[in-house]
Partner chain sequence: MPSTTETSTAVRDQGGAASAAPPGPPPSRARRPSRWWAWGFLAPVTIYLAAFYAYPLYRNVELSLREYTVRSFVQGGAPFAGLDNYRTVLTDPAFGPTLTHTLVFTAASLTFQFTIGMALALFFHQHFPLSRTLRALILVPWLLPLIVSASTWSWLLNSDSGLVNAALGVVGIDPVNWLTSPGWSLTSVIIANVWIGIPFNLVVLYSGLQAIPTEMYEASALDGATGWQRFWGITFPLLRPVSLITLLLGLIYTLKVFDIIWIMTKGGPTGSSATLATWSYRLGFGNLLPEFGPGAAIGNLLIVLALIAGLVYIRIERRQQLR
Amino acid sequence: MTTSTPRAWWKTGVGLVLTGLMLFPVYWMINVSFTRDQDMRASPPHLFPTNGTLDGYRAVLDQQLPYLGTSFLVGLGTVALTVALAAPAGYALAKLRPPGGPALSFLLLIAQMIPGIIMAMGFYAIYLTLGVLNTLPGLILADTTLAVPFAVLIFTAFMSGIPDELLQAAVVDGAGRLRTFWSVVLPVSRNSIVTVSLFAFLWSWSDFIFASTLAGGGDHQPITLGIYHYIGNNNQQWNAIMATAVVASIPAAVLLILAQRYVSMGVTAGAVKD
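May I have this chain by itself in the form predicted on its own?
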C-alpha cells in the first residue's frame, strides 16, 4: 500500500497538469470574451478580466443570432439526412451481406481520407451548374457527405452485434426486411443512432470549408462565418470573436454531456438488456 499510493498520486498529478494544459485555451477564450479592447494588448496579459465588459456578448445578441439559427438548421438537416442514408446502408452491410460489401467498406474508409477542400471545389462546380449555390439544402447535402462514410461504418459495426436470433424471430412473426429494420433493428441500435447523430451535428456545426465555399455569398450563413466576419485587415474584435465562440461552444458541450452515456455503450448491451 505504501508503494502504490505515491504512484497513484503521481499519476493523478500528471493527469491534472495535462488536463489543465488542454483546458487552458478554453479558459483563455472565456477570459478574452470579457476583456475590453484597450486591455487586449496589455503586457503582461491579464489572467482575469479585472475591468470586464459584456460588449462581446451584446454583439452576439445583436448580430450573431441569425448565424446560430442557420447552424442549428444545417446541423439538424445533416443529422436527419445522415441517419436516413447511413442506417439502411449499415444494416445491409451488417446483416444482408450484399456482394462486394467488404470492398464498399474499404471505399468508405478511402472516402474519409479525401481532403475537404477538394470536395468543396467539386461541389462548387456542381452547385453552380445546378443553381443551388448559397442555399441551405446545398450546404446540408455537402456536410452530409462528410458524415455518411463514418456513419455507415459505425452502423455496420454496431448492427453486426445484433443477435441473428432477434431478426429471425421477427421473420417468423411475419415481418419483412423493411419492417424488421424499422421495428427491430433501429430500436435496439439507439446507441449507434445517438453516436452518429452527435458526430454529424458537431461536424456540420464546426464546418468552415464548405460554409465559406458554398454559402459565403448567401443570405443564410452558419456561425463559423459569423465569427469570421469579425476578422478584417485592420480590425479584429477579439472580445466579440471569443464571446461568439463561447456561445457557439455551449450546444456542442451540452450534446456531448447528454450523449456520452449512449456513445460509450455497446450495441450488444442495448440489444440484449434493453
Second form
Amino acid sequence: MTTSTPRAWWKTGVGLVLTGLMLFPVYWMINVSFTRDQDMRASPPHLFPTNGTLDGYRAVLDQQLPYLGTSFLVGLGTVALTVALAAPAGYALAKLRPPGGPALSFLLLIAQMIPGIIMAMGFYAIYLTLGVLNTLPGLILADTTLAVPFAVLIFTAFMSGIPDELLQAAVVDGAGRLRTFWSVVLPVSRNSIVTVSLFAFLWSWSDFIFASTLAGGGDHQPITLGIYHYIGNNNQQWNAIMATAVVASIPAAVLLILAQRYVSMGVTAGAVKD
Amino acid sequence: MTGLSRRRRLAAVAVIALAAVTGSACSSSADSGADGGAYLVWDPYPQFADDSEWVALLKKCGTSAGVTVERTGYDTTDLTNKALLAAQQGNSPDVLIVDNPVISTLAEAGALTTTDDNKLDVSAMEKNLLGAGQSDGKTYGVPIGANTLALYYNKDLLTAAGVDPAAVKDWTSLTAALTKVKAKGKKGITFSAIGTEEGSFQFLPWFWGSGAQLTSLDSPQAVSALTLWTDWLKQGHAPNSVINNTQTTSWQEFATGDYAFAENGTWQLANAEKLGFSYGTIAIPASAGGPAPAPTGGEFVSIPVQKKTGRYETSQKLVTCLTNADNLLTTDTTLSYVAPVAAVQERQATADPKLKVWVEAVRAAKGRTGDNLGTKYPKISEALWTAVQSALSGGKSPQEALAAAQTAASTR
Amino acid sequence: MPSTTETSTAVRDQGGAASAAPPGPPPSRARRPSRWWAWGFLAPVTIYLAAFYAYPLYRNVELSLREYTVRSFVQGGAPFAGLDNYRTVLTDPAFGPTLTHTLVFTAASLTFQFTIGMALALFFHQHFPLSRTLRALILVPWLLPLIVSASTWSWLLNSDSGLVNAALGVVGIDPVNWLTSPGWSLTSVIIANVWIGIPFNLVVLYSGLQAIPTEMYEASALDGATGWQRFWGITFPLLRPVSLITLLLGLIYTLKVFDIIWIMTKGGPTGSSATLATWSYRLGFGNLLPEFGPGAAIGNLLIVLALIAGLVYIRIERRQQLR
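Moving on from the form predicted on its own, kindly provide the form predicted together with its partner chain as a structure.
Starting with the chain above, the whole complex follows.
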C-alpha cells in the first residue's frame, strides 16, 4: 500500500498508455459519432472528425434521454435482486456445504449455457400468461438470469477464501447462522459483492434480447432499444447510433468510477482479516 | 402440451412470488391489449418516433375506424422472430407490417389471414408487387410501398473519366466504363455481397440479368453473372470490402466520392440529395443489354390470425385506410419508396421527375418468392449468397461455388 | 465434488504462505454430519432456477427432439423425431470445420483474455496515481451495447477504409482482408472477442488480488523475494480458486458468443468464422425459414461441451485437494 515512490508516476504513464490502447475502439466510436455520412468510409480514414457534425447528438438528445432513465432503474433493480439471491447461496455452497450443493453448482453452470433467445422465448410465454410483459419488474427479473448463476459461482469462489476461524469466532460469540452471514460474511465479502453488482449492472445495461422480446412494446424501453431508432429497414444512421452509445456510456462510466472509489475505500477499511 | 402448460403454470406462480420480492407494486403498463378499444400495430420502422408522420397516420386511421392504435416499431430481423413467437402464443398484433419475403414464411406458419377471410381489396395493386404476398392462389397481404435496385453514379467522376452513363447498356459497356474510371485512379463500383438475404437481393439483378433462373443455380448464365462480380474484384474494379458490406456500408463508400457506381435502392434517394457531388441513376443492365429485372423490396401490410375473428373487420378498415391512394403517397414519400398502385406512381413521378427511373424499375421488377417458389426461396437464397461469398473470397471458382449451391438448395 | 471444496485449499495455502498464521483446520471438520438445513440459504436460488431455467431448458431439448417446421412451431403438433436433428447436424459437412473453429475461438480467446487480464490486474493492483480511475475506465467497453462495439471493430478492420489497414500501410505492410478472407476472419473475430473479454478477467482477478492480505507480501518482501517469486509463491496459489472460476466462466461465455461474430462477419465468408453458436443462431433465427430443430440440437451440444468443461474443473479441483 505504501509504494508511492518516484516510480509511481512512471507507472501512471504506462497505465495511461495501456488504458489508451484498450479504449482506442471507444475513441473510434466517438470519432464516428461526429462524422458526416460522406466521410464515414473515407480512405484513408480520418483520425479526427474534421468537418464534424453534431447531427448525431442532436438526434440523441431529442429522443434518447427517457431510455437512459429506464436503463438505470433496470440496472439497479437487477443488481439488488441478483445480490439478494446469490449471496446467501454462495455462502451456503462455500461454507456450509450442504449435501447436493455440488449438483446445484453444476446446474448453475448448465443454466448459463441456455441460449439467450431460448430464455427470452420462455419468459415471453410465462409473462404473457401473467400479463407482465412490458413492465419494469418483468424486465428486471429477466435480466437477473444473466447474472445470477455467475454471481453464485463468484460468491462461492470468493467466500471460500474467508478463514473458517472468523466464522467460528462468530459462532463462539453466540451468533446464529443468519447473523453470522449478515454481520460477518457479508461485510468481508464486500469486494465480491461489488464485483457481482458491477457485472449485474453492466449485463442488464447492455442486454438487448430480453429488452426487445419482453419490453419492446411498452413505455419502459431501455437504451439498447433506443439505438434501434437509427436502424431502419434498409438504412442505418451510424453517427446517431454511435452518439447514443457515447451518451449512454457517460453516466454509466461516472457511476463505475465512483463505485471503484467506494470499493477501494471499503476494501482498505475491511482488510483486517485475521 | 399439458405437461408443458403445467410447467408454465408452476413457473408463473414462482414469478408472482419473486415479483413480490422485488417489490413490484407498479404493474403500470397495460396488458398487450387483447381486448378493448386498442388495436395493435407492429411495423419494421423503429426510425419513426411517436411524433413522426407515420405514427400520426396510424392514429388518424385508428380514429376514423373508431379505435385507438397502439403501435410498436421493431428492428426488421427481430420482427420476424417476434411475429412467429407471438403467433405461437396466440398474441399476434392486429396489423403486422413486414418485409415482403417474410410474408411467405408467416403464411406457411398459418399466422396470417387471407383476403378471403379479411375482405381486403387488393385489386388496385400492381401484379408484380402483389406476387410476393401470394401463394397457392391466396393473397396474404397488401404492399405498402415498393423499392428496388438501380445503379447510382457519380456524375462528376464519370465526366472526368470520359464515360457517358447513357452508353452503359450491357455488361461489356459497364466493365469498359469501370476500366476507364480505374485508369483515372478512382474506384469503379461498390455493392453489398454480405452473407445474408441482403447479399442475395443485391446479386439477383445480375443473376436474372444473365438469363439465369432460381430453379437452376449452376446454369452457364448464372456462372457468367458470378464471374462478372468475381472478375471485378480480381481486377480491382470493386473493393474487397463488398464481401462484408451491408447496403448501408456500400452507400457510405459511394458517399466518399471515390466510387463511380453503386448498386443501391430507392430508399437512398433522400440521402442522395445530401451527397457532396452530383449523381444520377441508371437501371442495372442485363448481360445482353436492356434493364435487368431487379428484385422487389418493400413491406407488406398483413392481418395476423386472431382468436377473436370479429376483430378482422376493424383491422381491415385500418389497413384499407393505410393503403388508400393519398395515404400511400404520404407513406411512400417519407420512406422514399415507390407506391404499389399505378395511379399513385404517376402522381409520384409528376411531383418528382427523378422518381421516374425508379417507377420504371419497380414496374420491371420481380418478386423473390414469386414463380411459385414461396418458402423454397429462403433455402435457394442461402445457397446463392453462400456461393457468391465463396467465389468472391477466392475459396472456389464461380463454377464450383454455384454447383455446390445447386446441390445445397435441392437437397434437405 | 463430495465434501471437499476449494475452501480448505485456500485456507491451507494461506496458512502455508504466511508462516506466522495458525495451522489450517483439520480436514475432518469439513466432513461433519448432514447439513440439510443449509438449504435454507439455497432455497431462493433453487426456486429461481426451477422457475426460470427449467422451462427454457426443457423447451430447448424438446425443440431438438421434434421435427419442427414454421407451421408446427406456431400451430403445434410437430412429430417426434428422436435424434434425427442431431444426426442431421453431426453428418453435415459443416460440422467438422465449425467445431474446430469453436475450439480454436474458445482456446485462443481464453488464453489471451486471461493472460492480458491477469497482467493488467497485477499492474493496476500496484498503487500509483490515477490507478483506480484508469482501471475503472478500462471497463468502459462493457458499457457499450454489443452492436456498437462489434460494429466499431468491423469498422476498424474494414479492408478498404479500415484504420488497421491504413496503419499497416504506413509501415509498409500490404492491406489484410481481415473480415473478408477465409484465412483471416476467425483471427479477426478472436481479436474483437479478446478485447471485449479483457475487462471481465481484469475485474474478477483484481478482486481476487485484493482479497489477498497485504501482510503476506510484506512478510515475503522481508524475506527478500523478488516480484516474480512473489507472484509464483503467493499470488498465483492464492488466486487459484478465483482463476479457475474465471477460466470456467470465461469458457462458458466464449462458447456461447454469437453476437460479436454475427455482427462482424455473419460467420463468413463461407463459414470460415462460424462457431457452433453462430450456426445454431443462423439455423434457428438468422434465416427467413427457421429450422428450429437442428438449431436447438446444436445449442444442446454446446451445453454438453460446457458440462464436460465443468467436469474437468471439478477434477482439477479435486486433484488440487488431494495433493
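It should be emphasised that the depicted structure is a prediction, and the values quoted were computed from it without experimental measurement. Rigid core here is just the name for the largest C-alpha set that superposes within 1.5 Å across the two forms. Numbering follows the first chain given and starts at 1.
Relative to the superposed core, G218 shifts its CA atom by less than 2 Å between these two forms.
Core-superposed comparison between these two forms: the CA of S206 stays below a 2 Å shift. G69 is not among the residues whose C-alpha shifts by 2 Å or more between these two forms once the rigid core is aligned; its shift stays under 2 Å.
Relative displacement of the L16 Cα between these two forms on rigid core alignment is 11.7 Å.
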